[in-house]
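Only one chain is shown below, in structure tokens, and it's the form predicted on its own.
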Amino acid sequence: MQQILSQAEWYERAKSVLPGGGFGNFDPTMFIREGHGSRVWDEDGTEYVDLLIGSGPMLLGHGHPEVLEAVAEQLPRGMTFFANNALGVELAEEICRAVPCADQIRYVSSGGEADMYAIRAARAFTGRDKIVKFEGGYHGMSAEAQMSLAPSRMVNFPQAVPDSAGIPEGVRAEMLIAPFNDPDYIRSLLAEHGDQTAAIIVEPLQRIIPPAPGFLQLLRDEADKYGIVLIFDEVVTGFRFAYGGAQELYGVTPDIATLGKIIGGGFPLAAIAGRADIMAHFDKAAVGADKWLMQLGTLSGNPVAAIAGLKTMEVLRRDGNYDTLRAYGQRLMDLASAALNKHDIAHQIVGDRTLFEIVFTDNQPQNYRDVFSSDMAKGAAFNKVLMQNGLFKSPGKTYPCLALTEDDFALAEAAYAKAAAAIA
């Protein structure tokens, strides 16, 4: 049975067992024991309204009563076998109906997986090594995905700078890193180095930050004039922006999406899906052994990840629900500003209704360095007074869910209210 202890308490626990005390995602010193609907508490009692929702997959929110009832259902029957199992293919068969670029769909259990597995899926499929990545872009833990994530050093593009140890020279190598929402770059980067290019890699809301008008129909254009992959992350945007995700929203289809979060309701659980050409890749017998793409994961399709998925997706398939979410954002970002705007703080709400954050700048960021370049540290005071007043969120995002209720709103309108008198 799990002991009673105090915050502090476990943080001195976790930090002779954990490196840095945490689990690498967090403030390690926050220790959430529960959550119920679009509330948490943490260890030491305190209650807080959910604005980070496990950074994304809850967008019903903690402990949905249909989701908790499939599970319920399946785990008697078996939580994993390796082998498949009928729900998985449900699941996949809805996602391929959802999805606007899948054909088909290659189980795995995290979005960084999905991404890696991305990437060498659009090697395997042009024969070439180049991965063009936008700076900024988060696209998980691989060593293509760490490479100008999060620069504090700016470099001139496209060269990519690392942002982890551990990582090859020869990778860097590989990495053509580009500016955000910039098409005469992109353009000039692709007439020198398109015929070597495997694939374009790019989130199509880049953290926070929304694509201008054109510019994804822009890389979908210079993908199609030399031979290249697009691949859209949609790990956050799948099934949040819209039921078709990103591509939906924004009308335009890449060939290979990676997929994560909703799709396993709260377990962990994401997907390759693309063409199906592409996706042939993965199949021995199609392709042959020289241009196989090899991928196993012993937990991948697993069926309760699938039955959660399946439910969710279900809920969120019913009139309505995405009107909701996008009401109740716009009423979040409402607040927010309201509170700043009372205080003559000049600020930025970036990002869509159903995914954003307050930029403390005068000018709409459009990439990676303009976010950069605002004023952070006015950022990190003002998500500190909110957590202080019950928001829990992550600093660089705020995630609306479907289960926020009028006592949430009230508690947020009087957190924003105190974070910006904090700050003026």
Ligand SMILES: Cc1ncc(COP(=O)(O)O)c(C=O)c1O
Second form
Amino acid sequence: MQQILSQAEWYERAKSVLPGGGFGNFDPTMFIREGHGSRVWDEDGTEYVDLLIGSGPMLLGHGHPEVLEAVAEQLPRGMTFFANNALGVELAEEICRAVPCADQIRYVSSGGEADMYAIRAARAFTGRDKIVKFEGGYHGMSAEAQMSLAPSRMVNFPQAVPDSAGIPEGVRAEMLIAPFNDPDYIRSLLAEHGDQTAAIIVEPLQRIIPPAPGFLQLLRDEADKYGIVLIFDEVVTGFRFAYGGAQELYGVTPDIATLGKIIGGGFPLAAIAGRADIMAHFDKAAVGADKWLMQLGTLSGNPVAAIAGLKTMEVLRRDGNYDTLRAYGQRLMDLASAALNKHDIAHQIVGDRTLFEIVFTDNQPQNYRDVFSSDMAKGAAFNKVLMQNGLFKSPGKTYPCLALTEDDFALAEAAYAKAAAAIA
Ligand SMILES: Cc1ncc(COP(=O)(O)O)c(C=O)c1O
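The block above covers the form predicted on its own; next, return the form predicted together with the ligand.
First the chain shown before, then all remaining chains and molecules of the complex.
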């Protein structure tokens, strides 16, 4: 049985067994005890409206009854087998039905792994090494993904800045870093390096920054021109922006998409989804030993995760759910804006109604540097007051979910009012 301790006591214990006292994800002094619907409770018993939703997966809210029932049915039948299982095939079929670029998928356990293998598959397919990545783009924790993810030192493009120690210099040399939403830069970069480039990897909406009109299509066209694999990182946007993800919403189909979060229904499951001729590189019999990409993982296609994902997706497919999610996001955006406008505080609501953040700046940010040069101290102060007033969220994102209630919107309105007054 878990002892009842305060958060401060848990943090003391955590510090001796976890570096920095935490999992590396979130403020390590906070310990969430449980979540139900749109709410979570910390170990001190404080209740919050959850606008973090596990950093994205819990789009239906915590403990959705149908997902719980499906998982409970599977648990006594077995939790993991390593071998193929039927639920994993059904989930793959549903992903291939939903996601335009997906002829086939390969399972992994986390979004970052999916990105790592997507990059490797692009290299195997093209026989080239260089990767174009956008400054500020988040693609997990692989060596390539750690290049210019959140640099505090701005260098000239296309130079990469590693955000992590322990990465060999050789990785940096293969990365070409570009500013998001700059078509001219991409054209000139690829005119020089296009024939050595294996992949362009991009979050179709980078963190919170929407693509400028035509930017994703430009990436599609340039990738086609040079025979480059276009990878959309849809770990966040998949099954959130639309049932078919950002590629459905924006009408641009990549060659590969990476998926995670929602497709595992709150359990560790992610996937690389792509064109059959690229996915063939996961099949030794199809491409031969030299072009084969070895990939396996203990929990790949885990049946508990698969049934949670299948049930989550079944609920999402029901009429009106995406309209509801967008309406909820819009309400939160409107409440935040109204509170800030009351005090004439310059701000931008940046993102999509299904995922956004408030940025304290005069103009809509187009890239990482625009966000970096916003008033981040004001953002941090605003967030702190939101947390103190019952909104549980990350410092950089607001995630609405389908379980939000009228009480939650009332609480959010009051919290936004207090936070705006505090920074006025
Ligand atoms: C766009 C994007 N890609 C990849 C990842 C990595 O996913 P995971 O944390 O499951 O490894 C994340 C995580 O938040 C993400 O936001």
